[in-house]
Partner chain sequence: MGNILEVKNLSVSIDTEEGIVEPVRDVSFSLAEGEVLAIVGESGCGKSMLCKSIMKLLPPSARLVAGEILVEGKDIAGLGERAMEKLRGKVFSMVFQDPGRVLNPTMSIGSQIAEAVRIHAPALSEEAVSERVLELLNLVGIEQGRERQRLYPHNFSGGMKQRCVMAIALASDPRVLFADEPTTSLDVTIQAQILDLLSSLQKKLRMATVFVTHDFGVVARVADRAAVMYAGKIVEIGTAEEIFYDPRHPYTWGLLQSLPFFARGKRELPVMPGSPPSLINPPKGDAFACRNPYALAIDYEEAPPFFKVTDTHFAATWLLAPGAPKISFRKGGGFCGS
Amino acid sequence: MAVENMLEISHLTYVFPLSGNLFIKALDDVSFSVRRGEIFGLVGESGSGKSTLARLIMNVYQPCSGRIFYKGIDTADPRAFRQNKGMLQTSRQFIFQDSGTSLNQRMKVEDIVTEPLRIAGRKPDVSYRRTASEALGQAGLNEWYLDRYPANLSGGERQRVAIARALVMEPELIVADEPIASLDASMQAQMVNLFHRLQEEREFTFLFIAHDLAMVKFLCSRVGVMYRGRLVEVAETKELFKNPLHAYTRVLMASIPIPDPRKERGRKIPVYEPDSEELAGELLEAAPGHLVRTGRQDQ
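Structure block, one chain, the form predicted alone:
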């Protein structure tokens, strides 16, 4: 039987230990699901736990508690991960925020793009070079880049190489951790349009992590909002932007820039001041498909 949800996160918690008895709880009881073939957006301010969650999903970190199901496989279980390691390493791909550090500066673009194939022991039907060229073409670059090094590329070009490296494995799930954060506005728009086109063509499931709400609104079908390691609201994109229920979500919406310099200079952005009761509540369904963490927020 086909699994409706490609990804299911259940009561996920992660703690960064410091010195002595000190620690930072990066994630606190996070639960949500990502449907097969959808683009799910995850938003929140810096330090909210988005990147930590991405690394847990991709098994870079091991959760302190909770479960992560990918196609019905609990990847947080070391035994299940070992039994399915080959499939998990090929059908899931990660696009990092900083393409400058995620690409080997001593490797040519051709070798960077085809390295996952070589590691997985996959020999393409055509040559590795032809495969790299085709992947670059899908990411918006021509074969001229194959013999270039990352240092010779712009930020946008490096990010396209990172996308090509992910696409070459023909993944079913792509997790992108703020892949447009380091780019200028025009390049961000190009990247988001590229992601939208590629997802329609390849029909992969896409977890898109960002703090730019305008881009998330354009690209994603559903959105989850995170604050201090907790998921405070999840809804269809149109519903969330039309009717944000949690106080923090409303503050995020109010912070979206207005494309009018005079109005932008004159407006006041509200400040979110949470209390323990508001963050300790449960994530409940306030409307069909619209989940919100209970507390003092208006319903």
Second form
Amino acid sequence: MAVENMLEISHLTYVFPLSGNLFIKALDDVSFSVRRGEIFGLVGESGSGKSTLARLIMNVYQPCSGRIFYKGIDTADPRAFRQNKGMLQTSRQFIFQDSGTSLNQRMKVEDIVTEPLRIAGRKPDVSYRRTASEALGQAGLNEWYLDRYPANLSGGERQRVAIARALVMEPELIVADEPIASLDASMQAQMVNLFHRLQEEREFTFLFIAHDLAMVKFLCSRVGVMYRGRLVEVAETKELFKNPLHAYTRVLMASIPIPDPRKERGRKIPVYEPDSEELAGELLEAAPGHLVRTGRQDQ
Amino acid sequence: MGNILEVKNLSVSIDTEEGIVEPVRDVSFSLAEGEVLAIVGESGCGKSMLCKSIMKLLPPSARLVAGEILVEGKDIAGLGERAMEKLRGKVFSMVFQDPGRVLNPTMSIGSQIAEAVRIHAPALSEEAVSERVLELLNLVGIEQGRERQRLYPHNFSGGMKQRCVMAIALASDPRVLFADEPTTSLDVTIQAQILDLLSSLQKKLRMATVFVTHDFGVVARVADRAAVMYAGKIVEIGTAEEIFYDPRHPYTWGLLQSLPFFARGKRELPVMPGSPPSLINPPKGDAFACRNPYALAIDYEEAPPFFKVTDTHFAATWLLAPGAPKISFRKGGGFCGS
Ligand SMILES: Nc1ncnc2c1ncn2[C@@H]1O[C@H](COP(=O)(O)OP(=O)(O)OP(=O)(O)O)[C@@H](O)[C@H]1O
Ligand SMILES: Nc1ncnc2c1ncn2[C@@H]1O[C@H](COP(=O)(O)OP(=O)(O)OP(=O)(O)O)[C@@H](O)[C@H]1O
Ligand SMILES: [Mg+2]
Ligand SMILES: [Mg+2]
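Could you give the coordinates for the form predicted together with the partner chain, as opposed to the form predicted alone above?
What follows is the entire complex, opening with the chain shown before.
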């Protein structure tokens, strides 16, 4: 095998049952893979199933159908999961979308950041405090934050505590759900540079869920685009931005706001009219490595 | 055009074990009817605290220590909670940064929006209320509103929760909306839809908006004016065009330069060196001095006053003082310039 896949998702479907005969199909037959050491970007409409996908990968939910392989282990299989539980808990880390509510409000920042180490029974070389302080430093927060509680932090500060917590385990895979959305431009740049470095120096693999396409373009090697529970396009980042094939992807690209008032103001933003044929079709290879969902076989 | 809101020399302190945090320091600005003022600045610089202090929604450990808040000329800084509650239903509304904390997890989304509608219009019939709820859901782009209104916050995606918070804030037809990072978890197409919705309300209802964001693309799209905050202070304020095309504060230059938009072909995104100062005992002089490659000796001694660039454009940097060295700014040129 030429490239090793860190994560392989095949035909994943997930349905939220609601009351009565009401249900929400959050994921519909999603397949893709993430290579070892790459940063894979996942973008798509709000409500298209990105967070649900992340939760399935992290075993928060159990898939209705389909499989998830992490380093060749079928993690959606309860037995395989139990057998490898320790390894799975330490080598994969999840940065939640809503870090403000996901952090334990009663714990100090130092304890929040080092909690994964304690759970894994891992003693740091120096002290927990030093380890926490270093991880916070990478996330752009100084020691002053160690003894504070989440409620006394700004939105972006809390988000960076969540990032530090994920980094402290030196995981092999980080599933990051909008990890930098609430940060300012310079801090986003600092985090993105950090992710880049971790990927290059330590071969971290990232599944990076985001909606800021400019950041995705800068950071990710490949990108998947989701719409209403389906993956509609997957390609190398350069290729996707140069040659977006799916109509939704094109609308998405055209909607990126331009930081220039004269150009941006009053600019008409196209609207995507869902086309049932386009959405129902299969994900097919249009060019090497470039997959797109299309109803027509002749594309 | 009248000013609906005028904030004068507002300062906020928070008591903590480590000392007194000063997240808002001597902030002044005005907001005209139908105007959108964007507030940008680094994480932790006090943007959310500024909005909350005007709405008097500060945490218990925080207090207004100085300043006036004029709503149509009347000072509300001294008003008690009862009177503020009224104002919040009629004049102010806020979209909080953290939707997860605002929404009540034990109440359906529909009833939460309905509650906000009723506070504003107690006389409305049940039917009219539920119609308005559906209309609001539709406005913020939540499809199948009829079915979804019965769902609870945890049944919604991050971006959908954020839009529900927006629907609640808009339920009262506010005259001033504080929108704290209201589009951070939205994809760009829905973001555009929400921004256009705000623009139309601004025109139709003359709603004024204080829009906190870190996305300069969003500023470019919606803002009439923009204020740049640093370490609790506004350091530059001007029309959107002035801030984008003729920024004067070196901190604004740094912010504009870290945009990925201008980083084509670079391996690393430019980052502003250093980190913001602690808001406990902020340094004397210009708080930005130690990160400012163009800092002058006086920056370490005395905080710069606002220098007037035009009638609408002010910046607090000694670089604008008579006799200071002339420095010009280029976008995408790396922070220190060449
Ligand atoms: N616990 C739940 N119960 C019922 N429905 C849910 C639940 N969680 C999510 N959903 C629904 O599943 C769909 C996908 O949600 P998900 O959170 O995965 O979207 P997302 O792509 O992460 O969106 P966003 O960008 O807004 O965060 C949405 O329609 C949402 O309403
Ligand atoms: N309850 C509190 N007690 C003590 N300090 C606080 C409290 N709330 C906020 N702070 C501090 O006040 C400063 C300003 O916080 P604020 O939430 O206004 O920042 P912000 O500009 O909105 O940042 P962000 O972009 O990250 O949301 C921060 O440095 C924060 O750590
Ligand atoms: Mg999500
Ligand atoms: Mg904030």
